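Below you'll find only one chain, the form predicted on its own, shown as structure tokens.
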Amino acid sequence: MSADIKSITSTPMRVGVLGFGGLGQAAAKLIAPKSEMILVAVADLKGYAYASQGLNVDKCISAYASQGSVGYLEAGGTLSSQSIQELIDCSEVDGYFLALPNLPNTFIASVAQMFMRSHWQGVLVDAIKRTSAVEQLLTLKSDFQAAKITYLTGCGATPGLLTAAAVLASQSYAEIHSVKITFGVGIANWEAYRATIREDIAHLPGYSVERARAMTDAQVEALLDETNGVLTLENMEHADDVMLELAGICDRDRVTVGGVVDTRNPTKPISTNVQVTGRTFEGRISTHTFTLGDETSMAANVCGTAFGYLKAGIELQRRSIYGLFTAAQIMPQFVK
């Protein structure tokens, strides 16, 4: 084992999760049994929890479920209307997974700027979806570098895992004709992923980020009743396009993303896959298809990928490599 690898694995990486809804809780559960990472910080809308030796994930989830915030945690919990800012100021964390709803569309960028203003140095990873949201972060690229922050964006399932797979698949071709991403998501109860479902609704014809954000739970329920709980999404504004363009794979207009979300059934309505079609140097046209196992949940595919990129980002940070990167530019590292 090289010295570089030893340096990053000998001491557990101290990580935090911002946002403790369905995705944030899944992230906490995923990281709990890991030895290379230890969850020390969590924040939600009403409070935060911090413990330098590690948080008890079950107690965090219990506090959130019973009282609405990890701030009620007996050991390490603090109630606050400025939870993210206060957590940044009082904690020592190597990197954060921003499991936050990007509603409004400028929210993630505003959180990133909060870290910069606090002179915090470390790694930030997000799983945001929209092209316009990633483009906002791109305007901050030099700011991240100056602040000595290593930021990895679009590191969920799509964009993220499937975008990275498209980069690998493209190596067989001299020219990429199309990248088609199709996803299937099955969840038993939409209320466990309120923010994620609202972001999906924003992609429907006649809806916008603002309209979806303003919808009450009752209005969301009424919409889902009309569709039997199923959302069919086509030609979405998904950051896979700008990420693949930045990576030099193909122009963004050759990338399409769509899918089906069933909010009342944990079984995926369709399989999730990415198809990369191109021309080889011999002049042959072919398609590579990478399909995710139907048994893997949205949470598994998003959170596993996010922490893989968080580990990669921490390695870059320790080599004094700062700035903004996407999931199409960096290889994620498996967290043991």
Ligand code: NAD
The other form holds:
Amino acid sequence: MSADIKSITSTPMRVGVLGFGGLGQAAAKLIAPKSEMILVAVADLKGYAYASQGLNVDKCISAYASQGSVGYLEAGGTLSSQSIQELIDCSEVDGYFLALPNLPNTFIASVAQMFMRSHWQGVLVDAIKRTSAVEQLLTLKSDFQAAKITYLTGCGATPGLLTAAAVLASQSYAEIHSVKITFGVGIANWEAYRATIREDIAHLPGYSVERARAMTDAQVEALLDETNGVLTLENMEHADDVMLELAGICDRDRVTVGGVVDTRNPTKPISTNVQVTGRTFEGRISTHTFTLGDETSMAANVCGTAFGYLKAGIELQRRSIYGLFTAAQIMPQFVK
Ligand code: NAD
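What would the structure be for the form predicted together with the named molecule, given that what you showed me was the form predicted on its own?
Following is the full complex, with the preceding chain placed first.
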């Protein structure tokens, strides 16, 4: 390989993380030892941090833990109530992972529009969960194309890793009868993943996104006390259905998602898996099951996948391929 080519291919991708809660911090830790990507930008509700040569992840985490925002970081930190907008305006970033709460259910779509209004060009990846949230992004498809943004949606664990696994599994079949996703999540305390837990509560009978968003922390605690910290979720409105329908795998009503979340124990209450049942071209009915290792955390499965899609998106962007894609349409790459 000539020196010139080597220097182009070995230039690390400059990435950013929006939202610095449970998933955002896990994303930063996961990316720190990688050589192909450097974390240059981070934003939370109260501030942002930017360093073109790379941020010190430990210092970002300790600023957030001790003072409540990465904006307090001595080198590169800025306090702001418009953190995302200011970061877009002052930084050079190839792609962002949006580890933001989707509360209200339109928030991530509004952030995407903010990028377009700023004439920003690059790759955006989300780990959005609800069908209705992905549908909002689908309506922006031609806008992303025109803005030269490559947007990959539903790139967490479910939707994300398990949806992509369902696409792979479906290759054995002539017809897909059902896709059944069951997830188990174990976290030591709910405060580490407030948005995730609020969004899960929104799926319980009698709750909505707005009701869950309006709950105080004390009300969330009280609800969790009633169930010993465990949330059992059935027939969730999860975007795996629309993503698999769009990818031509099966109608959305054949896709079901449910799970058990233990907010007081990092051990998974049940194994996370996807079962894909179908009929082969010879007429046999069978089920493929893909089960995640119980030792893998939600953070590992979501953030690993999100960066795999971010790398794939950056490759698409460099080939001038823009618009909206889902995790069911693109194969994630592996970030070294
Ligand atoms: P969290 O509550 O721990 O952290 C949210 C972060 O976003 C905080 O740092 C907060 O300061 C920041 N933030 C909030 N509003 C902001 C704003 N306007 N501007 C800038 N920053 C802002 O959240 P979490 O539990 O890490 O969850 C993040 C998202 O990941 C949620 O939407 C959740 O549903 C999603 N998620 C997806 C999957 C999946 O498999 N697809 C799994 C888990 C979580």
